[in-house]
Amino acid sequence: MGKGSGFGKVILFGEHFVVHGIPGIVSAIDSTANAVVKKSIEKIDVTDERKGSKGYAKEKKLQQFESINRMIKKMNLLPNIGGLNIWLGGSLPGFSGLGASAASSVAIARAIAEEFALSVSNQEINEIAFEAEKAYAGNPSGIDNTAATFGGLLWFEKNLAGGPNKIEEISLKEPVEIVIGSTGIVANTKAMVEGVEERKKTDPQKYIPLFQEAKVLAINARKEIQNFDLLKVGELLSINHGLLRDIGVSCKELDHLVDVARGQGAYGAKLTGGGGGGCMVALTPGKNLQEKVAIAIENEGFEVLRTKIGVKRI
């Protein structure tokens, strides 16, 4: 029997984005995927007992057997394996948007290791996850099995000539509370990512400063970050969420309670991940600032989840 786990994220700043060589933010939160994996002789076989929005698990189905050949291949176990026994679960919730593809990725590939006795890098078991990651998202930047593997608060830049991507850590002083609040609307990340390569191409005119100002974001994000002011950080990422907004992957209950986070002190707020439905994290640095907005939140009738960002791997 082999186990692994993996973080779930969130994208600070620059998703989307990301996928065109701009540079992204992402952080690990205080919630994983678990996985237990039991060789079989017969078929692959899934229990996923994660809690998520309706219908997660079903509309990801596909995908997710998908992602599990990949992986497969990838670690040169064909054709050989036979069947595969695979539990999901951990405190990580299926919303879209906090990288729980790749969070079970990185843990089915490291319950995969272990069970089969391989000897697997944290950057093997990245790559493993980033080819899973095609299933679900088409053409990955890397970024979600990024922070899955690692975890901690990195700066990325995707490579677009197809080499190494730039991937640094950046330095936050202590983990800082977050509130993530689900729409409980399942988003089609290869859709979403689709939608904006298209409209680019379309409208150059309007996107390419967009995108020229979403790089400067970052840029000083990070500067923010590393010198802690949590209230600059906050602003920078009510920013981005405009950004965001304005390349068409918002949505009407993402901007909503992007309006709730705020209106009760949050330091800032954004859709998180692809957009289209999902979640949005809100900045709520203390425990009384994260309680008020999560609890604001859940009077709206949404799904909330607390944790950190920030975390990193024992």
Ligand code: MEV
Given for the second form:
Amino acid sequence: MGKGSGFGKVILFGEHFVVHGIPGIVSAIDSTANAVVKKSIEKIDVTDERKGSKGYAKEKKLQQFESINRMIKKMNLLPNIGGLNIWLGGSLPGFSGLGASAASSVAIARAIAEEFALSVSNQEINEIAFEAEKAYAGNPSGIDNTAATFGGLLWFEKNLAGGPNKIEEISLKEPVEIVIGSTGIVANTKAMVEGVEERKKTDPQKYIPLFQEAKVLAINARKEIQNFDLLKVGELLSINHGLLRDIGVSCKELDHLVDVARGQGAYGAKLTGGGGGGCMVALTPGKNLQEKVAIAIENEGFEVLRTKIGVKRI
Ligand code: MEV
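Next, report the structure of the form predicted in complex with the ligand; the form predicted on its own has already been given.
Then the entire complex follows, led off by the chain already shown.
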């Protein structure tokens, strides 16, 4: 029996833009996906007991099988693998936007490696999970699997020429409370990524300046995070939400939850991840503000996760 886990994540700056080589900032959160893998005779069987959005596991079933097959191939376990019994659980809810797919891929890759007594480095786990992410995101940047593998607060820049991506740890004076609000809408990241690509191609005059703005925003955000100027960071988060609206990846539920959070005093709020549903994140330093914003979102009938950015790294 092999076991493994992967971190959930929240993208603070730059989702979608990162796919095109613009820098992004991502933080692991204190929730993980966990996997247990056992060799079996003939087929791959997944028992998915992660809690979360209704329909998440069902909706992602086909992509999940494709992702597992991609990992097995990447790990050179074909053709003699037989079957696998895979159990998935852990504290990370299956809300779209929290990197649940990447976290589960990292967890499964680690558990397979343990079950087959393979010595696999974290860098290799990251590469295997990146291969798996292609099933969920089509043309992923690699930011989700990187956060799921290494944890921490990271600066991420995809190398569009195919070389190693730039991954740097960002220091944060202390962990900071955030609230994640889930719209409950299961989003299709692949379709969202393709939509942005398509619109950027057909309307470069609108899109190229927005991508430039996203780059400047990420650079400024990194400085403000390092200065621990949380009011400034919050302001930049909200500006980032505006850019994501401009590139067409928000929706009325996300805009509503962002407004509710800001109305309750959140320092800033934005959608996080692929958009089109999924989750938003609000920066709410201190337990009191976190609770106030979380309750306001719950009172609107939505599920929340109270957590922190800048928590542990492996
Ligand atoms: C999804 O969490 C983040 C996206 O930018 C896709 C990716 O970077 O692979 C939308």
